[in-house]
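Given as structure tokens, the chain that follows is alone and in the form predicted alone.
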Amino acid sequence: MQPKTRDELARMRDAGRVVRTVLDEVAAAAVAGVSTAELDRLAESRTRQLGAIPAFKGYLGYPASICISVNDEVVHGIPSGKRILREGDVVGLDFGAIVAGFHGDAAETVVVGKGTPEAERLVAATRAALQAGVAAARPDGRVGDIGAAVQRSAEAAGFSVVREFVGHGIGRKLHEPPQVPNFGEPGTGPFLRPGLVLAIEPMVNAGLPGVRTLPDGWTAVTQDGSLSAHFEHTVAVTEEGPEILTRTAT
């Protein structure tokens, strides 16, 4: 939980705006028709031309460069040639990068073309518990305040966290300390200090919370088949607040 000094939080806004624009035109591509692989191939590619590295590649074994993850998966979904997007599908796109030695990390859900009402709610739902958690990264505050602000939005909205899965500490490394979990009590957990970076990364269900794992070792699916959506930003602790390293440019 070492706190960033200003210089490297200035490699971490850099390594943060490429990852939001290699996402942002990942999201765009997401179209019905398209295979995961083809996106997969985007990623890697347009994070190369804008002198980064996938971060994901290869890390403890993955083998792309984003995960994907549609409808019922969750996370860590492994893209593929056989994957194909089709209308109406719900598409987890998390995506890291390292630029001079230090990562960014993010993730964004899309539908494609028009979603049924509960996928859309979902997405909506899991955007705002993400608003919410990184509202409460504030100095002084605890690690359990983000986990309890991400918790009530999303089940005020009528859907459940997920709890084998939680966000973490970032830097030099992809996954620093503290554990950051989308549930939990305000005024526990770690203190948040200015300098800390985090990677806020609510994973919503729109059924019950319990998840399981494929043979693939990866691809993680919600226990009951219902629908799963993933937001995830890369915030910095400030003396004036929570900074969102990979926010849409605007």
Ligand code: MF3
Contents of the next structure:
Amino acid sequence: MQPKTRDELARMRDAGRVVRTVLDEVAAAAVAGVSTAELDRLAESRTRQLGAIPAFKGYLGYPASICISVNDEVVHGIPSGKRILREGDVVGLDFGAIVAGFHGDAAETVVVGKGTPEAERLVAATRAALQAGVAAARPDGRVGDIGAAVQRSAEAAGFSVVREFVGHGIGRKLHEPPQVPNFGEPGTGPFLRPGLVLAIEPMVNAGLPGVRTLPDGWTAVTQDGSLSAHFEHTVAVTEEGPEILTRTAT
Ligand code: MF3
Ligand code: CO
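Take the protein just shown as the form predicted alone and give its structure as the form predicted together with the ligand.
To see the whole picture, the full complex is given below, headed by that same chain.
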């Protein structure tokens, strides 16, 4: 909960820029016929070319550089040479990098080719839920304002938010206090202060909110087999409002 200094924020901007660059390139490469292991190799090699370190590889024993979670997989899917993307797949890409000792973390969900109307609606609603959460990351706001905004947005679209995984503070460590749930009540939780940097990351299910972990110990899937989507930004709280450090350059 210690606010970042100006110098630390500058390094987090650099980390966010690398994360965005790699994530955009991996998203563009997520086409029918490609394996998720190929996308993992692309993520790792581009990260190292950019002079950065993949943040997830080896973190708590995680075996890859990126998490790729397809269809009913919610988060933490492990890339595999046997997992070949097909037309219509809903592909969650979650990626983190370390630059000069500071982390960036972001996620995107893309549909391979043309998806079902439900898949397209779910992806759009999850992106909108992240935007609602980011807009609530204001100085003098509370962490609960973010969760409430995410939940309200996702549920208004007829979908449900996952409770078992939460967003987080981020900086020298991938996961720092506070936890940032994607549900809750406005006006509750820790106060948001300038210099606080948060990873806001709604996971939204098309069906019921329940998830379970596969025997690989990592991959979380929806209990009811419904589709799930995930979006994440690393966001700095500033006097002027939220600054998205992992935003696509325009
Ligand atoms: N964005 C995810 C998170 O913040 C990614 C962590 S995956 C892990 O938890 F492999 F690094 F654990
Ligand atoms: Co995260």
